[in-house]
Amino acid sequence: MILLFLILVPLLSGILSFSVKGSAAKTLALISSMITLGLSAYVSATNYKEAIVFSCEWIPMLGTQFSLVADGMSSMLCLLTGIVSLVVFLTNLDKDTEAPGSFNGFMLLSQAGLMGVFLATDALVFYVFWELALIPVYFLCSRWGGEKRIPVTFKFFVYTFVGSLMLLAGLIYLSLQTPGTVSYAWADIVAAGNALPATTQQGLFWLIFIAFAIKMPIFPFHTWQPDAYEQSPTPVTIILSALMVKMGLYAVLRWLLPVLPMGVALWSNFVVILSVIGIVYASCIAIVQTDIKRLVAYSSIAHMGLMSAAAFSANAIGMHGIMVQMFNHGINITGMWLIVSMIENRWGTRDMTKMGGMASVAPRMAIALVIISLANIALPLTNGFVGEFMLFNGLFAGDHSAPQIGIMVLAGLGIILGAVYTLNMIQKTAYGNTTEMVISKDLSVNEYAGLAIIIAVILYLGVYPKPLLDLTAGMIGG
């Protein structure tokens, strides 16, 4: 039942939030996120012994059951969702938000959808939660976003809606191929997919993969992302960047690689090439950015490109590294977006050419910026190092032909480019000459608490990553 509560707590709290006004809505969201984090932590701790399973009848005539399973990968992502959600609601306590009841209600509904995506082992249940996680974001972006929110939200809607229809068509086709009666159970979907001829798998691969590629996103399906991140309010940007992109990568590991092995074998090199192009392209675009929010958005594309490339490298160490790095990237990018939001709120601009001197007037914020930024480029003794090292190990441990070496070199170039734009961003914002637009105050109490949680995780897992490695060990392929 605890898996059901992981979904019901944010779901019911979200529904209740629509009838709550003012600061009470923020308090309700914070309490709900604390309970959800506690449940997630318990599930993760229990997973060291065995996976947790919940199943009950749902729609028997369609061959589907409400089946949830928390193995290492699922419980890790639920824990990430719990931590990120708590930090988001905590740091948003002192921010003025129009209609806070509706805003927090949609945020909690999205959290419930994310939990369901990471726990579902029935394809139809997975799809329902996939949509539940996305639909609230449309309303959050279109109502509380920036000046260009309407066209940006429409673009986001078109991308995700088309991808969702393709995913649904693929899942229905697979369910009809299951032996005996129609079934959406993960094991039956895997068996049905594996039994398909190679040509069918190759076509079905793109039908399903594009839906996941849009969500990650990887080149060339990424064009919705920078605008959506820029126009969304910061809490929504964090959910999109830290958690929802993980939906796509998680779905590749759980619902694509094991289901269509021959399709994956044919197209994996092509996907790796697309991913590496995305790493270099996004890194180069990030270098020339003056808008700090767009810089962080493009850096996220580069990081996801590396994880996508490793996912299709068919290497055990690389696969394990993806699961570790999904957690670490979610933590780090949350910290980056929090800092960006604090800078924008205090300076009133995202233009880095108009910033400077943060360290002299807001030293705690500057220290947090440096630590989180260095973790984001995988400095040793930060949490980003272990996962990224495993990712590159997975990429380098395969074929050593000239084309493969070229791909490896280009992927490695992302590290250098990442250091360039990150250190440049630190220099322009935290140091350099103090501008006329000086920050008026350092961190507030709730901002300090939120960043302290992020930095504590960064340093703890940087020095002692064994708990995360143990939790995700042996979870490759489902």
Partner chain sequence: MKAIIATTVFGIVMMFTGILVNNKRSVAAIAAVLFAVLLGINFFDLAAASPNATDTLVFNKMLRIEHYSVWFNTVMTGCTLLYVLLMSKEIQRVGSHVAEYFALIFFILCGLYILATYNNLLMMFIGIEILSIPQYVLAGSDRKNLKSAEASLKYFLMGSFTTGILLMGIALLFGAARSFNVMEIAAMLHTDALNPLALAGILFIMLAFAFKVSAAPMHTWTPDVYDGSPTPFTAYMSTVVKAGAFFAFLRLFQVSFNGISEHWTLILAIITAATLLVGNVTAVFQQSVKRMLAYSSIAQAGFMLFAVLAVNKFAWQGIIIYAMAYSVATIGLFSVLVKLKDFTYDGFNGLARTEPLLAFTASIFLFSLAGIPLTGGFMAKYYVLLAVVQQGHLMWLVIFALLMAAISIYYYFRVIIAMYFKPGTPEIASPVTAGDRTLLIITCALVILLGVAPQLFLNRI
Second form
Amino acid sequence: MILLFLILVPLLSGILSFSVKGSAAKTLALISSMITLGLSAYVSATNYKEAIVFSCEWIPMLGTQFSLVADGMSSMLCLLTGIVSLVVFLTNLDKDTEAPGSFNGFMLLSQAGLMGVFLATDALVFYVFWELALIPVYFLCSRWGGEKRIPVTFKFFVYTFVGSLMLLAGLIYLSLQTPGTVSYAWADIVAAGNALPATTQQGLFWLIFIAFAIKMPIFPFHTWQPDAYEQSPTPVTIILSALMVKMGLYAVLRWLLPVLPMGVALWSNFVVILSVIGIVYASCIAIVQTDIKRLVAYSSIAHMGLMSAAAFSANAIGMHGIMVQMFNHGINITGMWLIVSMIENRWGTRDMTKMGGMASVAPRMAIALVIISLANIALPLTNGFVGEFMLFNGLFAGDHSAPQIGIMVLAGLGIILGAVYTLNMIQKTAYGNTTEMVISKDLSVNEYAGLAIIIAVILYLGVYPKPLLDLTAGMIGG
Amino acid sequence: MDIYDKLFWLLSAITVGCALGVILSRNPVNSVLFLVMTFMCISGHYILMNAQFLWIVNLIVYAGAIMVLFLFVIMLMNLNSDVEPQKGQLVQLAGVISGGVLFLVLLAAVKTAVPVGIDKQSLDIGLIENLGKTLFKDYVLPFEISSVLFLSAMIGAVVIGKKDDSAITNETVQ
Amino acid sequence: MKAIIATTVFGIVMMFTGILVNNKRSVAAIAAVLFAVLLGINFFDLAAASPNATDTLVFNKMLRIEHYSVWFNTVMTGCTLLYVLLMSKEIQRVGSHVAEYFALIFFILCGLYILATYNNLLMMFIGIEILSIPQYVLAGSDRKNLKSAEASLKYFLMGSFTTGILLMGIALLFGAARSFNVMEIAAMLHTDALNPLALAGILFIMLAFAFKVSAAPMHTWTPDVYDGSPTPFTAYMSTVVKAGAFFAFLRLFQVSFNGISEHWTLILAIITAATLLVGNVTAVFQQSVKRMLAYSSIAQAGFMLFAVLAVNKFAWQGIIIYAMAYSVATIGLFSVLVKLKDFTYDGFNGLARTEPLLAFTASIFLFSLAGIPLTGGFMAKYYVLLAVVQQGHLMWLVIFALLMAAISIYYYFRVIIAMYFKPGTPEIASPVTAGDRTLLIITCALVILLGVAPQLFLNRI
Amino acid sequence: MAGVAAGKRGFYMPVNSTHYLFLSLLLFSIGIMGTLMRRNAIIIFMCIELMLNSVNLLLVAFSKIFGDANAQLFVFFIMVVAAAEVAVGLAIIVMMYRKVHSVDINILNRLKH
Amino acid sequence: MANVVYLVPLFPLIGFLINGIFWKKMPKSLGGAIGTVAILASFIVSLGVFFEVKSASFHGPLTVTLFDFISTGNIHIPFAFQVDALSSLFLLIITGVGTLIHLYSTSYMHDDEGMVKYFAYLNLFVFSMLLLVLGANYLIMFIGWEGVGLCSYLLIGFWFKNRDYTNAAKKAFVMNRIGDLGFLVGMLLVLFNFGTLTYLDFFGKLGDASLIIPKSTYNWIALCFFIGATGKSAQIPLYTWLPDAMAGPTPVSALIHAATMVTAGIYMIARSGALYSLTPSILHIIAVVGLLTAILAATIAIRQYDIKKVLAYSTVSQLGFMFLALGVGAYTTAVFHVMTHAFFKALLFLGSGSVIHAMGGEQDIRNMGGLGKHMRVTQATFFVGCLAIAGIPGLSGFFSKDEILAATFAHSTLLYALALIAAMMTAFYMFRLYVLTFNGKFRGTEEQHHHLHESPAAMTIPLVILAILSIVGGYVGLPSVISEHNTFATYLSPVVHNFSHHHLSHGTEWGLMGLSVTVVIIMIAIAYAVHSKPKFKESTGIAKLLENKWYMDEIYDALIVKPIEGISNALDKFVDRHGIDGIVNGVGKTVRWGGDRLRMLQTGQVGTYIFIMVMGIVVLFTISFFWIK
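Please move on to the form predicted together with its partner chain, as the form predicted on its own is already shown.
To see the whole picture, the full complex is given below, headed by that same chain.
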């Protein structure tokens, strides 16, 4: 039942929020997200050894059940969703959002969708939530976004929608292959997928993979992302980059790798190559960005590239690393976007060449920026390091043939280039002489609180990652 | 080749000739007359096949009533060859070619059709009495339902045909 | 069977009402009541037919009343009732012959009932004609408008042409199968030695149906006729009527040609692909929402063809649920459309601010048409996809269809973009009353209910 | 051929079904050609009637070959429907003529794209 | 005492946290005091640890595990410290020199508004450095390794308003990162092949025949670690960041860029001695790289005019010597040089800081001269430092450097000859620096001249202490010709010992010593002669080349930085926006275009429509009857 509440609380409060005006809507969202965080924390704390299950009838004749399972990975991601949502609503408290009721309503609805995606253990339920998380984001970006919001959001929506439709086709096919009649239960889908011949698995692999690849996004399916991030309002960007892209990775781990082992085995090298190319490619592009949002967007692509590369390297430590890194990257990128939005607010521009001197005028912000950036480039004793170390472990654990070494070198280049663009950003925004600011004030109380949560998590998990590792340890066989 | 064969070929030739006349003659009135001729030839075929009822009906309903209706309408509109617009040569050629190709394709498609056998020979199936019995016994439902069709047609004539005084506009007042 | 008689009688009643009652509103009210009664009668029929009951053959095997057809009739009558309620005011504004319009709608329903239950090609033919002739009339019913007349004439000419095609198909088929009885035909046709006459006949019939359901290459009339016809009748023609044709299509191909599906599946698949392509791609460029909906109806027809392609049990349920979801959403959308003066996309600009309810319900209908989950449209699409995926060998078509569905997002969402994200004040043609709102909410609820709890219907079909 | 046997008892089936099939298809094609070639709505309609008649001919031929009355009844119903169609069709054409004083289908192009 | 070794890094951490959190409100002097006391406390604990390790009762390395850091599958990496001779020695160097430099900084940085922040960074640095040397496995070392890089970055860019300084900071960090990647890869290779990162386990498994690990893997691991070391310890090709790092406050240069951080590479290789002993080819590479660095940096130092740059290149050069020592297998000697170098180089940097302080920020030695008259203590201590680094007998540098030269001679005569040249250059440029700075006439402005003064006690006391250490520091490791009992080597022997097959006779050793002392004294004399009456003119030819550091920065810029920027720009502008996104948008455009074309079919003409239908019928019939079969 508690799992159902995880979805229902944001869903109902989201619907309610549409009819609430002004600051009451903000309070409602905050309270709702606190409750959700509490629930997800409870779920995470209680299911160390045994997964929590919820199930009820939905459309029995289509073989689908409304069943939710919170195992380590799911509850970890729910926890992430909870934290990120709370921080987003917290930092958004003093922002002037047009029609906050609708805004928060959509935000909460997308949160509900995300929870559903992470918890669903029935393929059709999963698909429904997968789409459902997207629609509110579409409205959020289109209504509250930047100048070019409508075409950009539209492209993003259509792009991801194409992917999801492919996914649907794949899932339908799989559901028909299940033993007995049609079934969408995870276990049945896995059994059906495993039983298929290799050629069929390959076809299905591409159908399903493209959906996830677009969502993550993996090079070269990424071009919707920088534009979408650039044009979205910050809270939405956070939802997109911290949570939505995790949907893709989560889906790979849950609905692709176990389901089509032969298809994956045949194509994993290809995907790994794509991913590492993506790392270097996105990092290079990030280096020359002057728009701070685009920079962070490309950095996110690079990070996701590393995660997907590790995901397809089929290695237990790598898998564990991905789960850790999903959480960590979610936290870090949230912090990153928060800072970026504060910078944008204060300087009134996203052009980094027109910024500077934050360390003098807003030192707290600068400190937060530095800490979060360092977590972003995986400096030890920040949470980013633990995950990336394990990811690299996963990548390096294969054979050491020449192509494999090439992959490692490329992935490694990402570390160096990552430092370059991140430090560039710090230098251009925080250092140098003060340039003109629109609002010259350091962090406000709620921003401070939001960033404090982020930084606390960054440092805590950087020094003592054991809780996170333990939570997800059950997910890797043996 | 006996008389029936000869009649068949003769009728067929006239039928096709008249049909071509329908589509080729410039004057609509001629077209109508050619069509009446075509129908009559087809009726001739019906006689050859001993379909007496249809022979009569075809003559009365088609060649008689319907075609006269057409003729009336054409006369009413005062259409003659002078005002009859013609399509461009190219379009007409395209029409002929595509029609011809269609015919060839159909011909090629069904030319291998196995001649269907005959297991019972009833010579008088086409007589009015036999058909009438079947019609009112087995086909009573379609017969009745056809009335709905005519009701619709009647309403249609009312809705469409009734003189309407309001001015014709080109706006979208849908 | 009762429903067929009732709808005929009601049609005649409406004709007399036209003579006796002068007030348009009273006529409309009587019609609404009669439609409600008709729905009741359908339910009565439905109660008699259970999934396990054997089929009833009546009138020298002219009709075969079975479970699916009764369900289909009921659902379509329900949609018609919804349509009449939502569009009543608009129908009254079309012209002076309001009673006749309703009578024609009753007759169309009669044709639809026949098409849902025919067991003989003759009945199918007559049913199609009963379905079509009132449409020719309705298309031309707006006497003030030249476009309406043009639509009517175009529809009529092409429709008659197709009648010729259909009849040639039936004749050729008869030459091979020696029967007009649908079930006997099935027994006469064999995959191994298929008479070319039969194949030619099937192709002709298929193409004729393609015309009726506006599938490529026989779709060309659709945009013009839908665009030119009075909007309320477009709404009906593009939904219930089309669904009726589809059901007849499915029925014939499921019952008669099921055994020889390998001979025609590929052709139908090509038709499906072409329909999806033409419908979706052409809709992208439209400026008028009404015309866009015409193309969208071509595109949706492509999806409904999936049900025909899939020769299995899912197909029956699929076509019913698709017809329902599609009809309800489209009728709803048209009922929003008719409230506006300007049918172009720009006419929708800013609707969300002035009429939030209209905008919201329109969005839900558009979601449904686009196939977003938790709307009826998703379940419908899902169902027909399921049906065809189960066939196994048409995955390429499924993927193609899904890509096309993605394109459909473009033109459906343009309306949403106009309503929600563009500034402007739309001109409202007729005031939105509380009744309208209630009906829209009910329609909307129906769309969502169909998407969230489809088993309420599926369990019974 | 079967026709020879029948001939002794009176009416005789000339040639065979294939001939009627071909004749019917030819008439059908001529009808289609006509619809493609002409601009006059009435002539087009007439060509369509020609198509219907070709079908009738074919059905009667089949009826004769199979000794099956159903086909002839089908023809009867085709005629019934055709009559109804003509009623509506001519009404529409007349309505059109009243509005634009022409029955040229080429001027019907307000609706396009 | 060794059991509570975690106190050593804990104190600086506490200092960092206090200063870091309250940096805005804390009074400057309190911040300085907290920082200094924290390190002093560490130093005291370190002393305790050192003596415990030194005592006979100490058996083998002691591991202090704090908690489980990364634990997944069968990999367990604890957060653990290892106390042994090597780490305890480094503890002493770090905290000892660290305390002095903190003390010095309290005065040096007193006028800077960011002083508390400065001490926070400095404490964080010491904490990281202590983690580096204390870690019981490579991962903990790596944490410190990257941590010191970070602090170095923060401190180089301490005056963040200056773009050049922050550029230098960025350069340092990125260069370090390149090396760090090598370290990381090496670590991953170890983990993959041996399943552990803990030193004791790893070294224990090194010779294990049951593990089927090819020889090449050892080489790769060793090479990767060495790449890490070249980054941190500024060796070719990753040395260019160190001279630029002089942008930071001078005490930082003394602590980080001379005494401690840059020696991390030597520590790491010495720590992994057991591994390197198995990979002679890599050791050879190390020796060559070290020697080349020593020579290259020395040549550049000869023609530099910035007082700190000279010292910086000298540091690079000295680090090269240390790597040379490592390369020839003289691990202990390398560590010995680390220690002596820490003393005299910290001394020299602090001395230069004192000079800069007196000159009001001026760093160009062309504008100095004759400062000895005004700042006696600085002059004297600086002179001691110069003597020590030049290798004058009796001072610490002599013993350590001579040991390196001897070990090199034993290895290869050619290397020895080159090393000797480097040593000669060292003597020359150091005394060039000394003479130009302290002797002769003052060449600066009148205002500067007026301002000249000796630095306060807080600065001079560390100078004096370091000078003393620079003199006596060498006596713990007397060469075998003088004393058979090398205290230093004995102390380190449980962990590190020299790995050399050649033993020199006493006669040879004496000869080598004599030779090196002779040439060094000659070079000093030349330096005095050339620079007592300096004339500065536009340099030409090779001198210009040297003055411009062999144009190394420009070469790197042209070969690496510019191409990457160019490629990135091309990727951004052309590939991403027009290429990939172009394709994506192109699909949309194609659909729209297709829509426009298909729309044209809809002519509104019934004739066309029927024509389309007929063609459709023809096509479908053709497909159905003549194509499928």
